[in-house]
Structures are given as C-alpha cells and as structure tokens.
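Here you get one chain, nothing else, as structure tokens; it is the form predicted on its own.
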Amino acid sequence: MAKRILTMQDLSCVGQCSLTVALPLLSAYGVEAAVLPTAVLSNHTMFEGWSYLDLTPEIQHIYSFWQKNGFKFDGFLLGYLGKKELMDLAEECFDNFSAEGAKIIIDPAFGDNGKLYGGFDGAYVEAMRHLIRRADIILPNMTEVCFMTGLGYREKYDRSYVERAIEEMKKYTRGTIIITGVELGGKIGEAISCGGEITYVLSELLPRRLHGTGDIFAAVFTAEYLNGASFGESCAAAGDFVADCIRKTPTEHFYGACFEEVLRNKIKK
C-alpha cells in the first residue's frame, strides 16, 4: 500500500511553489497525497498583486468530516502556513489523524537570506519554535535557524558555525535537524544531525536562485524518505532533482523552478 501523506499549505492558482509542487511530485513518487489548503491565492506573490482567501475557519469543518470518515495519514509535511493560529491547527491535526508511527516532516517556511518573508514577526517566530517540538524532521534553511535560536545570521560561515547553529536548535526540538541550503566552500547542500551524528551532503553550488526551490526540495525529500530511503539519500535525491529544475529553467523564467521536464522525465525512466 502506497504512503498517505498529508501536506498542510498555502495554494496559489498560478506560480509553482507550495501545494501546487507538493501534490504533483509526492504523487509521481508514488505517495498519496492528500492536501489542507490553508489559503487559496491568485498568484504567489512574486507578482504584481494577488488576491487572498484565508481557509483558516473551513479547518475545523474539513476535520469533523475526517473523523467521521476515519481517516488517517502516515507522514504530514507541513509548508508555508502564514498565520499562528494554523500552527495550534496542525497539533490537533497530528493528534487527531497520525497513523501509528506516523510521521511529521516540518518546513518552517519563514525567512531567507538574513530576513522574514513579508508579514512575519518574532511572534510568529516563536510560535514556530513551539511548533517544531512535534517534528520527527526539521527542514529549516540558516536564516530560520538564526531566527528560532537567536544566534547572529552570518552570510559567510564554517562548519563549527553550521554545528554550533545545530546544537542550538536541539534545545527547542528532538527530531532530526536537516539545515537546507548551506554553503561550505565552494559546494551547497544539507547539514543533517541525527543520533549524536551530524553529516553533509553538498553537491555543485549553481549560480542562480528561484521561487519554489525549497517547497520542491522538500516534496522529494519528503517522498523519498517515506519510500525508505536514509535521511542522506532523501538529501542527495531532492538535491539532484532541485539543481536539474535550475538548469531547466530559463532565464526569462523568474517567477519559479520549471520542475514539470525533470518529473516527466524521472516517470519515463
């Protein structure tokens, strides 16, 4: 029986990030991917305006028909919720719909390159960090990590940097800490700590940046992870798959990462 995983995010009808790489790449994976939208949006907001419609109070609504239904998930991969309250929804979610040994895969969402994405505070911040206490795996890049543990956002660091960054967030979490994006000489990729371990799995660092590369790292991790794969596979494949979305996107594509040729071709082979 294929996984049922739960992915818990925003959707924006136009723009590829959140639920709209979520659900087609967990399903190319052979996991079914059921969704909880918590916004529907025109568009991502790399755009020139967007209209928002909140789901935050149909929440409660969708559960009381999963319960009647018993429904259960085997993994949750949680994303870009926006809002504190959602946060209080995924506990109720998670003790209310795990599957035995389930398990909960957590994208903090919030912050890159130094700063919070817009609409974010230190309140959110600190509900975040409550948050992750449930996580059996945390997926957060450097600047989130900074912000959840208060230690000062380097642009150029070591790996006593990177690890002393890891020993800081085992104070607010007990689940395996997988730091996404870092850089270390010359090379990018993850800093995974698990079992009083912490190991590296850095591939060619691309000249490029787009929209959505994370929530696709993310999905392919998630995917991989939950087919059975270790913590380094599900690292070194959702890296492979993310670094080939770049290099498929052209440059006049700025709004996110063409992965839809890199999954046709991952089905045909």
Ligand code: PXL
Contents of the next structure:
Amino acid sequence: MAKRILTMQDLSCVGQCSLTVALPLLSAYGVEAAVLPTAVLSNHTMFEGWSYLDLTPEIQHIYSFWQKNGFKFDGFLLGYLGKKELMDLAEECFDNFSAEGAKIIIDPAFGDNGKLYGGFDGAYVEAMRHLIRRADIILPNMTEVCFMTGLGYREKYDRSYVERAIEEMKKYTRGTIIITGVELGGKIGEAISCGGEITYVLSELLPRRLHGTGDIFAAVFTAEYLNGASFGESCAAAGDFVADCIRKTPTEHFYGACFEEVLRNKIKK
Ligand code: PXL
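Would you mind giving the form predicted in complex with this ligand, to go alongside the form predicted on its own above?
Next comes the full complex, this chain leading.
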C-alpha cells in the first residue's frame, strides 16, 4: 500500500515553493500526501511584499477531527513553518498521529546564502534546533547548520569544515544528518552522516541558484526514501531532479524552479 505522509509547511499561492511543490511531487511518486498548511501567503517572501494569514489558531481544531477520525501517518515532512509556536504543535502531531515506525523528516527551511529568510530571528532558529531532536532525518543547508550551531558561515570550504559542521549538529539530533547544497571540488551535493559514517553524493555544479530548489529536493528525497530507496539513492535521485529543473528554467524566470516539465516527462516514461 502507498505510504501516507503528512507535510507541514506554508501555502504560498504564487512562487513554486513549499506546498505547491511538495504536493504534486509526492503524489507523482506514488505517496499519499496529506497537508497541514501553517499559513497562507500571497507569494513567497523573496518577492517585494506578501500577505500572511497565520493558520496556527486553526491547528488544534484540525487535530481534534484527526483524533476523531483516527488518522495516522507513515511519515512527516516539515518545511517552512513560519512561526516558532508551530514547533510545539509539530511535536503534538508526531505524538498523536504517527503510525508504527513513522519517519520524521525535517527541512529547517529558514535561510540560505548565509542569511535568514525575511521574518525569522534567533528565537526561531533556537526553536528549530530544539525540534530537530525529534527528527529521524534532517535536511539543512550550510546556512541553517551555521545558524543552529554557531559555526561561522563560509562561502568556500573543504571536507573538514563540513565534517566539523556535522559534529556540531550531532549535539542536537540523533537523526541522520543530510547537509544539502554542499559545494566541494567544483561539485554540489549532499553530505550524509549516518551511524558514525559520512558519505557524499556529489554531481555537476550548475552556475545558477534558484529559489525553492530545497523544497523540491526535500519532496523528491522523501518520496524516494519512503518508497524504499537508501539515503544515498534518495539524495542522488532528488539532486538529479533538481538539476534537471534548473536546466529547464528559462533565464528570465527569477522566482522559482520550473519543475513541471521535468515531472511531466517523468510521468510520461
Ligand atoms: O522555499 C522556502 C520557502 C517556503 N515558503 C516561503 C518562503 C520560502 C523561502 O523564502 O518565503 C513562504
């Protein structure tokens, strides 16, 4: 039977990120996707301005019906939450709605390129650092690792810096640590720390960075992993998918990655 996953993140009406990315991808990979939208935004926060309807007050109400209906999930994928109050609600969700062996996958989704996304602060970072103790897998980028551990952010680094970052992260989670967007030796990919071993999945570094690629990576990774692929295989598949999306995105398209055609071609095969 298909795995049922709950993805908890915002719904940005325009912007090819968070739920508008996770839902089509999870479904196309044969995973049943349920959603817990944390907020509705007019568009993501890389645009000039945005409206923000906070759905935090609705969440207990949603949970009460999930309790009545006896829903359980085989996995949780957390992305952009938006408010630190949602971290306690996420824990309540894990406590009440986990099927046996359910996996908790957390993408901290609060920053990139050495900076926090608009609207986030140190208190949010601290709450996320606390939440990841519950994770089976975390998917931070280097920026998020640096904010959570206090390690100084660098544009250029080597394996020993990445491995120091992993050691620091281990203080906060016993889960598998997968650092995404790691750039080493002219390549890009993931550093995977699992059971005392560190492995790398690296491929061609494309000369372009696009918004929302972390969300695409997390969704494909999660689907592949829940469908039985290993960490390395899931990273490779998700990394290749993201690279194809970047290649398909016209230069003038500035606000997200065009994953749609890549997905369509995958379905046609
Ligand atoms: O892609 C991460 C993301 C998700 N949701 C919203 C965002 C961002 C990144 O800026 O603004 C609303």
